[in-house]
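So this first bit is one chain, no partners, the form predicted on its own, shown in structure tokens.
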Amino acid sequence: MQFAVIGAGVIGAGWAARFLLMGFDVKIFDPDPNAQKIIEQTLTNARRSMPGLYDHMLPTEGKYCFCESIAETVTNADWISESSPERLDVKHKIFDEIQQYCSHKAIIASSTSGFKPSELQDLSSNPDQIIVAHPFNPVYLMPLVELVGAIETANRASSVISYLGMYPLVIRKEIDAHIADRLLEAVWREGLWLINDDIATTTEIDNAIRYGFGLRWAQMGMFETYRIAGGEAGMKHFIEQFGPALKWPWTKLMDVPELSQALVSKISDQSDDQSGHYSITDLEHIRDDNLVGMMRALKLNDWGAGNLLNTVDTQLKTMDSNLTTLLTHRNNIQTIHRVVPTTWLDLNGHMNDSHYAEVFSQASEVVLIRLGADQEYVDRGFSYFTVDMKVDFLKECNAGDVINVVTDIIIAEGKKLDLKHEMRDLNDNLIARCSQFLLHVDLELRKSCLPAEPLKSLLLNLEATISN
């Protein structure tokens, strides 16, 4: 697919990123003199953070480049995305130009946060072609992507923004502001009276969040997480038991504060009491870092956000031809080809030493699927138990870094398997050597005993390989 960008502000440079991450070539169009800088500052955030959501590399980057007109850049585009400022009268200019030069079938996909699909569409030649789709900053990072539109080029947005990694909501009736920032809106306001009030400051409320509810509903969201204080009587219960406290006057939702002076004031002061020490650089990497742990941690149980990185972990697996080869050697076998992410520094600001066998023992796995030593084999009651490994390291590697790691297999007799790793840098520096010695278990016993097949036949031509 071709993609092209108009406005290339946080949320379009965003979108850029995450479209060139992905293995695709984006043309872009905005006038501003800085969209060239914003363009890459947020490409180097986006390859220091991105590809460590993942256990297998990312495509090939995608190459992009600026064009003097709309026209020049959407000209035989499938996907545009419009970023511009958030007024009605620019964005019908621009689709009105973009409609000028596209194709029929391309998807006009705005950014949005408020206006409705048939706001934009007004005046429009062809207005089912254009929807609402709206991301969250990092766009190269957060998953959500809420569309809104008619329901066939909805549709077929949703599989092209699925294909990027994220995760499409398909909201099937418009509304100002759609779904997300109407919630978003909620708490909001309520916190503008807190602070107006003089019962919070913006710490205050900051932290009632990322360390309460906000933990929450990272994984669960508001609903599920209701369900579960019903106790074991469910949502009903909560509703019943709860719900009274609707009709309290505890929130202000239907009412705002004046931004007179003072309160913008107020709130700029405590803003900048709490977080001004950092650059925005500063903030953006802390805020990328925290969303890489927590969508990593995610993965492990399969839930939320990490159920959306382990289906593209298996897509990008299947595109790896390394890790879908079959073992016909026991020399220089491609075990190991990603990046390390943010997760797995230390306090030097490199890769923790854990995370090297991590590594390693990723590799191992890789050549023991190959050999046939799979899931199935292990449902079957049988596996492979590390007895003995040792690591020497001889060069650091940093967040964003390439790494790959060769296996060598030393000894496959019997029971045993005994395997050599090397990890090297793009450059093919040697970063770390392992070895790694293997017992053939039987899981139900916890005992080592000889192999089943298919893996006994494939284990004794290999070594008859090793012997010859």
Ligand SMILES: NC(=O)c1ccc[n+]([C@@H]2O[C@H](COP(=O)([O-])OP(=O)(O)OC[C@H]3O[C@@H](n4cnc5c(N)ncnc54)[C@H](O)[C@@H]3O)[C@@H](O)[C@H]2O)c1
Contents of the next structure:
Amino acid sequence: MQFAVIGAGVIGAGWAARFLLMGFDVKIFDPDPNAQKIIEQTLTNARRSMPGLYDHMLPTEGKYCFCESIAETVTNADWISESSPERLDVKHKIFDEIQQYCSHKAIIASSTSGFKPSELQDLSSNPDQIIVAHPFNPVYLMPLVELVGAIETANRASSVISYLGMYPLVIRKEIDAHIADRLLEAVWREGLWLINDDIATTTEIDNAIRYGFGLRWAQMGMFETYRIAGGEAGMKHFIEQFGPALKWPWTKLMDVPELSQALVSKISDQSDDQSGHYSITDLEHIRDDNLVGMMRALKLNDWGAGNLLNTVDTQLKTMDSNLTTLLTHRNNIQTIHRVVPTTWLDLNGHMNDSHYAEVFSQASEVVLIRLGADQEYVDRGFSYFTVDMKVDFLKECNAGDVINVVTDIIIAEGKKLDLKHEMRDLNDNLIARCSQFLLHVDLELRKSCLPAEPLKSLLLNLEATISN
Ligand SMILES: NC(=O)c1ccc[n+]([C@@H]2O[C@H](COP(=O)([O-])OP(=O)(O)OC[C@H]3O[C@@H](n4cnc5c(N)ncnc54)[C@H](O)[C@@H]3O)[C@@H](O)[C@H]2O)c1
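The form predicted on its own done, now the form predicted in complex with this ligand:
Full complex below, order starting with the chain above.
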């Protein structure tokens, strides 16, 4: 698929990074000479954080180029991401130019936070081609994309968004600001009032969110959370109990405080006190590391955004031929090729020793799967248990480093499996060595036993390769 990005600011650059890291080439148009710098900065952040979401290697990164005109950018593109400033007149002009040169079948996906598809499509000769694909910053990490527009185009877009590892939320009825920004704006407006009325500062409001309901929202959203709050009696009870309070004048949602110079200065001064000691790059790194950490925690529970990451991992795994072909040799087996995630670092800033062991353990799993001792084999009641493991730590590893593991089968005889792993960096420097001894076991008896088919035959074949 060929991707095009029109407007490479905060959001356009985020889209470009997502497309590139998922292996696609991207053509970019932005009249601002600074755009190349924004793309490079965003790509640096994305390369540092996005691979850490997954346990398998992302595809080889695509290539990007800047074009001189919209015409050159969109000719032959299948997906055109429009991320120009939030001004309808600017967007109309851009759509008009895009549609003069793009394929009739291409999807033109606007990142607009507020405009409805019918407003974007105004004056267009092929309106159904233009849809809203509203992402969240940083686009290379945040999964949600709200899709609004002609259902046939939205459905096609949905498959592309899923393939990119994102979550397509198709919105059935167009509405100003879609779903998420409606909710966000309600909270944001209330926050502005709390500051305006001297009830709370920016720090206090942020603390109320991040130590409180923000944590619950990240994993269950609002309604599932309230369902639990209703106890065994459930949602109905919750609404009966707290519903009447909605009529009390708690909120000022219908009113907007006047954004006077005084209020704007008050907010920005408080924000400086709160976070002024961090640079924007520091804050981006902190945000990205936290997002990766939270999503990896959800991954362990296969829940919400974590379930999505597991789906992408399965997709990446099936693309990895190393995992899908049976072993025919016993030396130099490529077992792991991945990036060190930021969540694997310890206080010294390098990869924690437990994760060296985790990588080697994953390498053994690859060998076992390729020998036929896969999930199906385990479900039949057999597996291998590690009885001895020794790791030699030779070199530091940092977040974002690519690591490769190559494994040799030293002994594959009867119940015994003796493996030797070597972890190397991209320059082939040895990072760590591991010897691991495993015994074949009967999972019901919890005792060692001889391997069953198909493992048994494959091991015999491997033995033959060593004796020849
Ligand atoms: N910032 C957010 O958090 C966010 C989140 C979701 C969606 N959006 C939406 O994404 C869109 C872009 O927002 P942003 O925050 O990235 O803005 P931005 O100001 O960071 O980027 C806009 C880019 O468009 C470029 N541009 C200006 N005129 C252009 C033209 N004629 N052709 C091509 N490019 C042009 C600018 O040079 C700039 O690089 C908006 O529609 C906005 O509503 C923003």
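Everything numeric in this text was worked out from a predicted model, so none of it was measured. So that the term is clear: the rigid core is the largest set of C-alpha atoms that superpose within 1.5 Å between two forms. Positions refer to the first chain, counted from 1.
Student: Relative to the superposed rigid core, does the CA atom of Lys415 travel 2 Å or more between the two forms?
Tutor: Indeed, Lys415 is displaced by 2 Å or more.
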